[in-house]
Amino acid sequence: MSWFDLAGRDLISELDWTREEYDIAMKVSDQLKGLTYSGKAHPYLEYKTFAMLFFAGSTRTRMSFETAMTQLGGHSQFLNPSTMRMSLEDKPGAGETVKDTAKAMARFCDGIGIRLLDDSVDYYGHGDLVMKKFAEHAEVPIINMASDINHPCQSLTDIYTMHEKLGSVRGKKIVVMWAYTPWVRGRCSVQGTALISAMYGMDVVVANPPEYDFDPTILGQCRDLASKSGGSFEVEHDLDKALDGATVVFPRNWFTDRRYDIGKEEELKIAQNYVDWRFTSDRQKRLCDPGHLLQCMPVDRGNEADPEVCDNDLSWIYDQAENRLHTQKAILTLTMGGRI
């Protein structure tokens, strides 16, 4: 395995890269973070362009990728698909096909990022399918900036942050818990973090009410990764039992597998049955050991997590947010052929 083996590679699913390849990305993240804090220039992607298709809005994703390309000496190009002539439907009269868009864009840039999830898709799996179509036709790396299934950039950030804070993560317990909020949120962040935590030998517990199971394929992948890594994986429907002894807690809402059939209003009615599913200060103190807060943000303060939990010394949310910059610089440098 060489650092340069990642040049030209896509990153759409967490499983697209091996644990050894993520190890490389974390080493590069460390190096780039050090250069950032030392004030030393590192224009490893000088004159290169990263095109970013944002079907769905963002705060941290857009800012971190744009800052990353600036610090690497290149350029990020923000593209709003609503102003383009592209269509996700491959039929006459609908607009330019994904194939033609991808092939043309690849002539102008050195990598393409796509953010397509939740309210921007018609069914679960639609965003993932579009990204794979881009990867089929574009002769540059495709980077998943969040799909309806996976979020590998966030997942790498989360495992990097846990390594940074804990040292070895093997055998540490992380609870990925469904948390109440009146927002209807997707599965990509929670599924991705569960996957990469299982890959690194953590004891992963997914805590959720019965209606809120993960994608069955993701559950199977988590179990397989945990078996291979020496970690463990389980699903628990009793929140307090799940939180017992947790080193890290990731409280985040996600929708049921019926979301696109029943609509948002019905989703909210189901969620109302579980308003007590919150990461509270009491639960952190009473059950966890110690219960560091990991949350990709935006966090619904007072619902998903208590404000005190977000702001106390056990919270990692701002360091975690910053690390998006450093890990994504590593992803861009490695996949777009930077020389370190």
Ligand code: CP
Second form
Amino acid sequence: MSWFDLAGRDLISELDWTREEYDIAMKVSDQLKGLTYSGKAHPYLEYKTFAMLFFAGSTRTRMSFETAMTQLGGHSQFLNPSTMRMSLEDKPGAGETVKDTAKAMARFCDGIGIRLLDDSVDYYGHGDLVMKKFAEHAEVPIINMASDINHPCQSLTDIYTMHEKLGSVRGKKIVVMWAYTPWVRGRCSVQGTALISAMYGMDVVVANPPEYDFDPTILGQCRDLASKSGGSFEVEHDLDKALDGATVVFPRNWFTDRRYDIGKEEELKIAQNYVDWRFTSDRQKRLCDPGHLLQCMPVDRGNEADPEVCDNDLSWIYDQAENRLHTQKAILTLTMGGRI
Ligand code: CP
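Take the protein just shown as the form predicted alone and give its structure as the form predicted together with phosphoric acid mono(formamide)ester (CP).
Up next: the whole complex, starting with the chain shown before.
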């Protein structure tokens, strides 16, 4: 492991980088945050361009990457795939292939970010597959800005925020809890937060109704990471029991493994059996004192979490949102920059 190893690297899954590499990214995030708050210019990516391909909507990811490139002295290019030539179908007559798109785009830019999930994909794993195809053909770093499986930029932000707030995270209990909302949501952020927390030796509990188990591959990765880091990982179907003594809770909806077979309406019918799965003020009392809300946003206030727990002093959600900027500046600088 060395700092140089991150130059030119992709970041598609949380597991693409090692814990030592995330340590470097957090150190650089701290430095860049310090420069931002001290008003010192840091144009480390002058004249460089980051292309951002958004197949799905975004508030934080788009704004934080655009602002990041402005503050680093470069430019970000927002690309709406519906205005481009590409087709994900990859068959004659459908449109330009992913390969040709990736190779051509790489001639114009220094890194490519892709968001591909939810209604933009035909099956679970499709978004991840397309990103890997981009990585195979584009000769610039591919950064996952949220796929159907992973959200490594958010995961880095979450572990950075927990370090910033708690100092050491090792041995602290985090509960990633399924929460009701009529929005049918993807798994990328919950799976990503569980992975990175297990990598850093936290006691990770995923609390969900039985139909909502994580992807088995991700469950295996969480268990492996926890056993290597000295943390722990468990799945719990009793929500209140899961919350007991936790330092951090991340309440968020995610879909079942049948989402792309049964469609959103049937998914919603399953979710309606669990409307009482919410992070409420009463449930906050079960956490350790103090126990904090970590939520990557957008949050469905009144469903996933009570407005009171989003707004009280134990909530980290706005600091967490801001940290997307600082951590992504580190990702961009380390992957698209280089030694002087
Ligand atoms: N947390 C997150 O990725 O937010 P956006 O969907 O608004 O980008």
